[in-house]
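A single chain comes next, written as structure tokens; it is the form predicted alone.
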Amino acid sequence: MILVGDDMLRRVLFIDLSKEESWVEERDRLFETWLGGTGVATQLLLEECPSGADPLSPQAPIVLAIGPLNSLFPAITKTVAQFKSPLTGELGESYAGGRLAMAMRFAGHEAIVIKGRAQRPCYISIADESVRIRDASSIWGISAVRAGVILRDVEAGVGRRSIIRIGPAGERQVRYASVTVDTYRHFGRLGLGAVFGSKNLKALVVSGTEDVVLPEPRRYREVYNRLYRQVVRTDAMEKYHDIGTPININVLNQQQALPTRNFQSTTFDQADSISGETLADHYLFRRVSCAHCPIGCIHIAMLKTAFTPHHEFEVQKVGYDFELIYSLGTNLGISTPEGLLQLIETCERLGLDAISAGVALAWATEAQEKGLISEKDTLGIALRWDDVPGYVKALENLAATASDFYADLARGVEHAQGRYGGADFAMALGKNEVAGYHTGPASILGQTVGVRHSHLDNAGYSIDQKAAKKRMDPADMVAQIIREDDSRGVYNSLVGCLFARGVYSDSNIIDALAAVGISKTSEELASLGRSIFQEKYRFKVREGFDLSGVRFPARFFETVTPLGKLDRSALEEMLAIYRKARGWS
């Protein structure tokens, strides 16, 4: 039985793979101060990761954490992972939906810390209070997809269960390898898959059978019903169910904000052929929801491919969203839905973060066009826009680090441009490959200063879109970035789906927390958000991140945006305003 509220036991499960030991610590004060999710995970990372540790060493931990509302309210579905990123060398943070948060909640663990390195390939099986480290030699080397199928059979049982695992890219420690969560969700960004691989950790299986006891069931039900109605009976989340995030393909294309062929253009002539509308009309197979979410925003396409000339076919189910269509579609000049889905499926099978992989291939294509790399480097592949077979083979070589060039590319475009040149079109900010928006300066600055250099840190692209409708001065844009950065620290401590951000206003968050026995004021939440952001930057700076050394690729200033062509000096002015507003020299 799991109590929620004042009597709740807030437990952190520690697992040491080197010693093959596990233990539980009750950390009430930690959760009381930092709420849960990203707030708690940041503190555990600061505690457990030695300063200057190699991200791929046994000393570098993996931290998984959930928040006080997970599995108790609709669309509060995420788990946060924190680690030292092997891609950037500083803060690594990623979020995933699926069933993991639910499994952790009902197993009684609000956070899990994994340390050390196993002597041989292993996976961890957690069932309520039971923790076992099991041999994974038989599934080492197989795809992330296949590993999940096997573990579902091996780990048969009851309860709320989640299976997370890596593919060959993680085993080879590609610096942007991902972790697949329950088939269609991922810890995608910043290389958690490589950290798994460095620990000889193929997978983690979590199942829970406990019950949750609420302090005030009637009050909880009233708040729950109100939030549920807002989620399903208003238009706040309707677009995510219907077309989903791929609706942005045509929208951004019309706005001249859709990155195309490595940001050489912001419009794509074939955008409609791989748009959300086209995929929904002709390829959509089903929609899937994360545990305890009624929306169904995960769009699954059916890809039918012939494997003999005698009308024999293989049918694969492939998840897609806007960022994948950008990175493996428009940014590579891919013009057909089948080609796009094949590239997504390849990344899925290999366990690669699709954004970083697509941006890496786009840089490599342009670098080869400009003579910076040769076919000898690419093992005979002439990288060309819209060449799906060539890109599939390049992704396989990348995941296998099959040559010195692919090993360099596996460390990210920031590292690759340092070896081969092409800095002007190496599209990374804070060493993290950029997201699919060329909307204006707020998007660029937001990814630069955000704690994980992600468009989801502060939605700078949304600020640009507002500025395109009504002029906004640089100081106002910076103020909105800061406001979003801080407020998301609170929301990501719950840990909620950002699609439901509009539903979970400050007042609704306060009511939901009160319904499970946690009292917070609006002022306390605002202070908490600022503190979480500062603590994340404390880790970043400790590990060497310095805003004075950031690089803005020249390509950002060569290509038109909805706000026109951007001026580098204006962006540098915004960075100076940001640092002053934060009180940083």
Contents of the next structure:
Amino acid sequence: MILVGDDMLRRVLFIDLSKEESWVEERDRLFETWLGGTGVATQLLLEECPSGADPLSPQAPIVLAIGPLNSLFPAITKTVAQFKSPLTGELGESYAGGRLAMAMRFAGHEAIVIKGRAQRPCYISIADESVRIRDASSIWGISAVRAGVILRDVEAGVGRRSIIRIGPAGERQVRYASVTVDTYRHFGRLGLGAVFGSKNLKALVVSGTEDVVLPEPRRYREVYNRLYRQVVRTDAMEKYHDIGTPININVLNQQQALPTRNFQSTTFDQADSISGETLADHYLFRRVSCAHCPIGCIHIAMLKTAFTPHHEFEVQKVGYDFELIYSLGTNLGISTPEGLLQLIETCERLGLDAISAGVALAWATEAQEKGLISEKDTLGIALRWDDVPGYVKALENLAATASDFYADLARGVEHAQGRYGGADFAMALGKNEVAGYHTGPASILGQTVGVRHSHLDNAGYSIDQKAAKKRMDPADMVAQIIREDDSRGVYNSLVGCLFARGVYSDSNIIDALAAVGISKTSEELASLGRSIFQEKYRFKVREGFDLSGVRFPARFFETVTPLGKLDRSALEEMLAIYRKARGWS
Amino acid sequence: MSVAGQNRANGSDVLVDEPVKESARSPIEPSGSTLCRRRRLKVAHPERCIGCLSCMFACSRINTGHASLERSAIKIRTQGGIEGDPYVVVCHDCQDPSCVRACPAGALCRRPEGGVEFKRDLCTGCGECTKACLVGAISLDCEGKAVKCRHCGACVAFCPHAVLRLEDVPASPGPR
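Can I get the form predicted together with its partner chain as well, since the one above is the form predicted alone?
Every component of the complex follows; first up is the chain already shown.
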């Protein structure tokens, strides 16, 4: 039985794969100071990761953490993973939904730290207090999808467990390999899959049977009812139910903000054929939900392919979202839903981060057009926009690091442009492949300064979209980026789904925390958000990140945005404002 | 959509049964004390379940004050992970309940007006009821006591897709 409130146990489970040992530490102070989630994970990473460690060495830890509201309130469904990113060489951070947060809560571990390297392929099975490191030789080499099917059969805890695993790309340590969480959800960005691979760790299964006793059940129910009502009722959530995030395809296309063919254009003439509306009308067959979230935003399409002329079909169930349609769709000039879904399914099977993989292929396509790489490099594949079979083969070669070129591409576009040229159109910021918004300067600046160089660090694209409606000066934009940077540090410590962020206002967060016996003021939360940001930068700088060394690819200034063509010097000026506002100049 | 009102998925034509007032059904009060008629839980639209587990958390939260899956009397099972179809397991409110016949401790007994009453303090945790119920609607919680649905409707109010419904039980016994 887990108590919350004064008697809350704040347990961190440590697993050392080299020593085949595990132990639990009670870290009350850590959680009291840093709340949970990303706040706590950052501290554990700072503690556990030796300065300058190779991200793929046994010394580099994996940290998973949940927060005080996970599994207790609707839509607080995420788990944060922190690690040293093999892609950027500094802070690696990624969030996933599914059932992992719930499974960790009921297993009684608010954080899990995995260190070392197993002698041979293994997986970890955590059931309440039991931790077993089991042989995974027989499932090494198989797809992320299939690995889940097999582990479901051999492990206990049906209906309340979480199974997270890597595919061949993670095993080969592709530096943007993902970890699949319970099918359809992922720790996608920054290469956690490669870190799993480097530890000979194929999968992690978590389940638990504990329950949580609330200090004041009546108060808890009151706050819960209010939040539940807001989550299911607010219009703010509507877009996530219906068409889902892919509604942005048509929206961004109309705004001239939809990256197309490696950002050569911001409108795509075939956008409607792979839009959220088209997919919802003709391919969507089910929406599912993360554990304890009534929204059901996970959109699953049915891809039905005839394999003989006699009505015999292969059926694949493919999860899709906006970012995937951008990276594996518009950005590769894909004109058919079937082609798009096939590419998504390929990344799912191989265990590749869809954004990075798509951006890498887009760069490679253009690099080949321009003669920077040959067909010999690509093992005979002529990469061409909209050529689905070619891209599927290239993804397989990438996951297998099948040639020197693919091995270079598997280190990210920043690395690849260093080897082959093409820096101007290698679309990475802070070495991380960019998300699908060419909305204006705040999107670019936001991903540059963001703690994990993700569009979700501070949602710069959303600030640009506001600026398109009502003029905003650069200082305002910077102030908003900073506000988001900091406040998201708090929300990500809970660890909530960003889709429900509008519901979890400061006052709602304070009430929800109070209902589980944690007292915080608005000022304390604001201060915590700033501190978490600074601590993440402490890790980044310690590992060599230097904001003054960032590279803005020229392509950003060549292709029109809803705010017109951008000017490099204006962006550099905004960066200077940002640095000054942070007190870094 | 309201919490216990209209169903978002099918517009205005389907209404969930009237909301269950939490205070009226609080476990603090004796079960059934505020009821003037008997109702039972029905899985009206199983195919609409999105697997969010809100019902399970509602059941444990409202009936036990815990956040727990193990203490929930309604169960959302998966078959083949979330790639497969979730399915909803609820007590069928049998006319001749096998759980009652299986219980050697008298913890499960029939009410004169129909339905099954569970006396938790008499439960020895032998698990015979869980074996007797082929549906799988009874389980043991982490304290080893049976978890038995009392058809209170707490889960109904928190299903976002109107999968669940409380229905009136006819006065005269009839086939389900």
